[in-house]
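The data below hold one chain only, encoded as structure tokens and taken in the form predicted alone.
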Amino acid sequence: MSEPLLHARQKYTLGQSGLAFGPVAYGCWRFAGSDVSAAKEKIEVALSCGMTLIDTADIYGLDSPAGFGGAEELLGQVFKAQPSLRYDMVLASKGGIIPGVPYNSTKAYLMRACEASLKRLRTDTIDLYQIHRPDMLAPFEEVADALATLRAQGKIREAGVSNYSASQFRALQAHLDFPLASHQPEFSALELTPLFDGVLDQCQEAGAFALAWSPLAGGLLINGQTDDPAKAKRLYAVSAVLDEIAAANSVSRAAAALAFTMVHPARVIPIVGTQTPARIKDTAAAARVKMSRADWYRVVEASMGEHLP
């Protein structure tokens, strides 16, 4: 039997800033809409569980009554209520999406977007600022100039990208005199694309860490059910393997699913987006799961629906 692949117990560090954070991140995609007291509780629980990288974006809240900027505004209200929380975390945000456009990564826009995020967040510096999605009309040298300028002004500490291909990451990096700190792809036991498209390979090559969004496949890996017959068989097969791993480690299927992403050597940090404090605590158990090499490949094969050669 394969020896267990143990998760890194030590904290990760952010780029050249050296800021430390834990192996699981907390995401604010659905954060907007609650009151300040409830929002503060979620942040405090996440931090207490070692989820010390808090990931948000200016567009989060768009699908709620709070609207564009709603999640950042609420997080800023949390910092106002308890200023010390800002210094207990690595704060990550994203910009570059404009509903209806849909993308703008020109220097002028990114400068305005970052400054607006800082105002909503009630902070002077964003620790990790990421381009949310690639703008195919923005020259890479202009995007790089925006990030370099924001960094030189002290408005951001490090820069990264979200939903970029490996070639887009490389093209942007070519115009920067500091390393990009992060790639943020969708990655889960049901979304294996980063294993094969070069993104996780590039993280290892460049020394960037991977922030995995939707590591629980939008909740599918929690409830194990779908109305799509084409997905049902695959979901059932993956869930069955994850349940075996979960039982062996006395954790939930959700924790086992997060652990699947975390054992990859690209330093994958799954982003947990649950809005329930009890579930935040539950998913934090992913950091203590032991998964064998054989079990990891069993998940991959179940997801692919075929045996690896």
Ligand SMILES: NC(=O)c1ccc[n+]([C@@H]2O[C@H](COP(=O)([O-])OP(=O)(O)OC[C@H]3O[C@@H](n4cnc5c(N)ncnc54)[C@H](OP(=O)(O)O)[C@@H]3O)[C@@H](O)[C@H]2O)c1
Second form
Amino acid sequence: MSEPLLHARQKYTLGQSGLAFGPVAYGCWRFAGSDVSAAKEKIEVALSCGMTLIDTADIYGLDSPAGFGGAEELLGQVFKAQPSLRYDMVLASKGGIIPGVPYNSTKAYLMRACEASLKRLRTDTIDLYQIHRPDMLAPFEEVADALATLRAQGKIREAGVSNYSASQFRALQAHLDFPLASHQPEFSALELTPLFDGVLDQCQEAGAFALAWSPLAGGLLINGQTDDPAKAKRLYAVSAVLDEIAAANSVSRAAAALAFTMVHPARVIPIVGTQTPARIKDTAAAARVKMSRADWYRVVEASMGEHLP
Ligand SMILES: NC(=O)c1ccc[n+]([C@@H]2O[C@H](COP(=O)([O-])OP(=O)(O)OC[C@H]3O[C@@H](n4cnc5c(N)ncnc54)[C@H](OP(=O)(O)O)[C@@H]3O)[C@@H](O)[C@H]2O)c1
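Right, the form predicted alone is done; let's see the coordinates for the form predicted together with the named molecule.
The next block holds the full complex; its first chain is the one shown before.
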């Protein structure tokens, strides 16, 4: 009998809130800068493709004329234009980065940051509020107090972390009486660190989702532009395997690359970052990709540049 093929689960529910969302998420890092109608189109296309978890952060927009808060502000304008959209999604945001500081996860700061996010987003509650990066100077007990207070006040439904190590997640969880709902590491066919540093293991241990940021390596997996010869070699090898998987499933390389992250048992949800509606639709095909165990390990080996023992 042939081996069953690997494929992603189709539906997830968030923490204790029970909010349902699809297996691919849409991200707003590059969102600020367009007008409201173009922004609304991107959100509508993402939702119509089943990308019902929308990830943003207070800092998104910093690299654009909109500045800090720009992406949340634009999403808030989209909700103003069509209020029902807010209820068609699981809304995720983040706080804790301040340009020039660079991190602050004290209770006083997080309470203010979350309040400001709610205002920009024109909503009463953020479904998943994530600490964007670990603040080494904030005691975990205090970070936990901030998250628990925001949750008790109904300003957030669930809490998660981003760019946390497994030990930082464990230390924060030790001070919470509700489970952290998510980790958000960088993870792609080119960035395999979470497979080996304990983060994806911990997601399975704790029942937290893994939201994978830059799942196409910021576009590198598609456009292949790098001046680093070692990286170019890995990229070429990974792309060749992804293209075979893509051809077997009649999807694009982008969809195959996302599927590589999604079939992992840690319930990985890749956050797609394209600003092109046609590419949003194209990447949604990742949810129907099936791949063999051998193909998945071929991607890993191509990315590592060595055979597994
Ligand atoms: N927690 C964190 O620290 C952190 C850090 C970074 C990102 N994130 C999250 O992760 C999300 C995704 O990050 P990302 O934007 O780097 O993701 P990505 O999906 O890896 O890369 C998106 C980039 O790839 C380009 N691209 C080129 N060809 C493409 C194709 N065929 N299909 C799709 N994209 C293509 C896009 O350009 P076009 O727009 O021109 O299509 C875009 O610039 C962010 O929006 C954010 O929510 C989190």
